[in-house]
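Only one chain is included here, represented as structure tokens and corresponding to the form predicted on its own.
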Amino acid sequence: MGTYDYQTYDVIKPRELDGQRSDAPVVIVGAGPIGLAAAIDLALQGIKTIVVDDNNVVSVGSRAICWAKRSLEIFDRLGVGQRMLEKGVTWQLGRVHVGDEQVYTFDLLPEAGHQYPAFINLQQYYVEQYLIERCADFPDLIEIRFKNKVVAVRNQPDQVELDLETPFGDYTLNAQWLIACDGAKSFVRDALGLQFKGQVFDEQFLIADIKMEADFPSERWFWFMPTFHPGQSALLHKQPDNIYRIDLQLGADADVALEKQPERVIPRIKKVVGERPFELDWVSVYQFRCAKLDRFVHDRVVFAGDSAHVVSPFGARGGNGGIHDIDNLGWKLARVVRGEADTSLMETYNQERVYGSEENIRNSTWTTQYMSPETSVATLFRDAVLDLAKTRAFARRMVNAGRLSVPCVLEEFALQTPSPAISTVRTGQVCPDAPLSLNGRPQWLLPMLGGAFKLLCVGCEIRVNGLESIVIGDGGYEDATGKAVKDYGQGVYLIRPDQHVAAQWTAPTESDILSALARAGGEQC
């Protein structure tokens, strides 16, 4: 099994074993998508990192495959978005079936004017490969140490110490900060005696990636109680390389070892796709949790991705939520390391991303409970809704086959300056994209924002020393389709490095802007 050409990465003797020391202020544990994204984001801010991982190959199996528009926008800022888009399978339409009858469809991106689609499907091993290759663009800022296994963590008031085992011998590594991106079974989390709190679901699901030639469209197909899998649910996604992901609900009492056997899997898949030829590429059985840490920042150790929170896979909120963590974390940690903000700025990462994970867990739990009702009353309600959805539009809105990943709005948190909205764009929201042009050359808005604090001026022009201004209209960029003015109205926006709106005004003074900038940058934390 397996169509992807797995390559092993070089394992290099750590310099500490030759008596040298590293000057990297940040160590990242875990070379998955979240840890690698963190290293690149910090490198773009000029911060050195060492990434350690106990393996030297990308993840085995497709694992996370659904990457949402917001994550693609973040990946674009990190330098791999277009490569992911070119390889991935683009989709925005979902179909929901009850039995064998389609009851409704949904469009996740019904309007034009966005650089990236609603979703792409792309196997996690490709994402990791692209990120590793992007890390090589920063040889002086990113060092990846494969086959370096963390065996002890000592969290101290002003630094972190790690003990590591390698093929060349054991050593100790010191850093100002540690970012734990080592997954749902995080060693770092266990080493600090921290525990997840949340719900474990008894229900078990089979994942089967199959390679086959088929004319299935690039859509998300979900079934409640199909005839090919009676009484359970099923999901179908198309991936690159003629790989199709099939999820099949198995029930709480399924024998994991038995259900993973090809002689058990193949007949199930034939019931879904018919007698067309296919081959198994990867098979797994999983039982999931919706849980998180109470806090994501513990002195000098910061948790991100699955080491901080886990959700069910329905809704694509796991990998996407982890990328949102890094988008929020990178610029804040860089400001702290550079001495531009106090360590208290890290508390805003904790507050904002705990909130984001709670939103994801709430949606994911709701989906899971709908798919696998825990009581007879809940089952009756679910089945009644599904029956009504065949003929009633109001019931279709109640069907929950996975509320798909969207970024959270940070309006109520400390870094944002409260101000009346001047458009449909809320303070704390991610900036919507828009097609622009300058001297006849097309340009997307969003890539011009982010990476640093900037002013977005729509229909006006304001200059503040030390802040780049992006001007739309009034002699600046042309609003190619009218979408920018439709979304933003006319006024001035202060944009955070992670492309969230920190403040907005119709006619601000320089003092207004500088005060909001100090607040958003953590100078008032």
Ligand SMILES: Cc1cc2nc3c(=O)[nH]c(=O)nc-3n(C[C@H](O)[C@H](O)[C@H](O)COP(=O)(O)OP(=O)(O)OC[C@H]3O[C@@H](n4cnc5c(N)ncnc54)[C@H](O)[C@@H]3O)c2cc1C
Given for the second form:
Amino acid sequence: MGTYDYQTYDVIKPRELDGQRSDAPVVIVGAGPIGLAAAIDLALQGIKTIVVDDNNVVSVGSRAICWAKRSLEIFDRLGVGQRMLEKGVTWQLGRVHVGDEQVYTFDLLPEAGHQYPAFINLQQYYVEQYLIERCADFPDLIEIRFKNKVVAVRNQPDQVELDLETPFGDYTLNAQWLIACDGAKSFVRDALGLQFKGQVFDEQFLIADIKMEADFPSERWFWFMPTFHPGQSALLHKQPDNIYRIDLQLGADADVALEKQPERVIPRIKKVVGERPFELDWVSVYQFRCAKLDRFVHDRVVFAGDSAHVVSPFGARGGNGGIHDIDNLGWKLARVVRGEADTSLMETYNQERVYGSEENIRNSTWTTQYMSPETSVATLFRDAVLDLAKTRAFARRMVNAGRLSVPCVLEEFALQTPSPAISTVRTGQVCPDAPLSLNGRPQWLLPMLGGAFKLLCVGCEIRVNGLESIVIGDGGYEDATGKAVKDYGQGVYLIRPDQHVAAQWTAPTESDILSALARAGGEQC
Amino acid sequence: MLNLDYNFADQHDQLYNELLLLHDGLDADQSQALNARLILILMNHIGDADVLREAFKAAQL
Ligand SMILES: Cc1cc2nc3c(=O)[nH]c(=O)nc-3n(C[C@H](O)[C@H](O)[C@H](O)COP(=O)(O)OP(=O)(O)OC[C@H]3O[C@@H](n4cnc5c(N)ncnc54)[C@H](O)[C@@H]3O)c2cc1C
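With the form predicted on its own already on screen, would you show the form predicted together with this ligand?
Next comes the full complex, and the chain you just saw is listed first.
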């Protein structure tokens, strides 16, 4: 089984076993999408990392497929966004059926003027492969050590020590910081004795990837109680390489071992896709949970991705949420390692991403409860919404087949300078993209905003020492479509390295800007 | 006129969840009774007989 050609990556003897030392200030545990993204983000900041993983292949089987617009923008900053876009299946239309009748369609990005679409579908193994290949662009800054398994962690106030097992022998590594990206079953989390609190859902889901020649459009099709799968829900989604993802709700009592048997799976899938020939690429049965750590920073150990939080996959908030973690973490940790900010900046990572993950968990929990109601009252109301949705527009919006991942707004947190909004763009929000040009050459706004603090000046020009200004209008970039002015109005924005707005003004003084910059950079938090 | 356009100001998931939480720990009869009380409270709030009759019809599908 399997269309993707899984490569095994070279396993190299760690230099510690030859009596040498490493000087990377940061060790990342886990070479999943989140750990790899962390290594690249830190490399872009000039920070050296060692990534250790107990395995030497990319993610096997059916896991993440949906990558949301905001994650693609982050992947773009990391240097893999275009490659993902080219390979991925772009989609933005969702169709929701009740029984066999379509009751609802939603278009996720009706507005033009963004470089990246609402969503692409791309198998997790491709994403990890692209990230591993991107890491190779930083040979002096990123070292990936495959088949290096962490077996002990000693977290100290000013450094961290970990023991590793490798095919060549065991050794110990020291670092200033450890980022635990070791997934939902995180060893590091257990080693620190941290609780992972949340809720397990009884419902079981069959998740299958099939290979099939078909002309299904690039859309997300969801069914509540279709005749081909009575009483349960079903989802069909297209991926590259003629692979389709099918999720079938099986109920709480389904027998996992039995349901994974091809002789059970194939007839179920035939009912979805009809008589078209197909091959099974991967099949698994999952039970989902929503859980998180109370805190993501514990002395010198920082949690990101599934080690910090897990959600049911129906809003595509797992991998996407983890990528948002790294976007928030990379520049902060780099500033702390470089000595530009003290460790209190790490506390803002904790606060902002705990908040983000709570939003993701809340939404995923609501969706899961809606899709697989656990009480008779919940079923009663769910069915009432579905009945009304056939004729009533208001009820259609209440049908919850997944509220898909969106970035959160960080307005209330310490790094942002409270300021009245001068446009529709709120402080703490991710900057909306806009198509610009300079001397006739097209240029998207967002790629100019990442990586460092920047000033975005719309319809005016302000320059402050040590801060790059991006000027739109007024002799700077042209905004031919008017989208930038429509969104941003006229004024000045301080933009964080993760493209969130830290402050905004119509006419700031230099000292307004410098104090907002000091605050956003963690000098006053 | 009965408003059948969307009118939840983006709070529908939150409020739907709160509605279900009201039923936590209730048996079927208690849930029914709660729903009945809730309908009566909302009817009183609306007050307008024409609107309510339109709603009765809409609920019959
Ligand atoms: C069926 C399904 C569908 C999903 N669909 C989506 C989706 O559409 N969109 C989305 O955004 N997300 C989705 N997700 C979630 C997504 O797969 C995860 O959120 C994502 O994999 C998390 O990445 P990670 O890097 O945090 O962890 P992982 O991908 O789990 O990586 C952890 C890594 O750590 C390594 N490791 C573990 N322990 C150790 C140790 N002791 N020493 C060294 N290394 C170790 C592991 O080998 C692994 O490589 C889905 C998940 C499932 C199961």
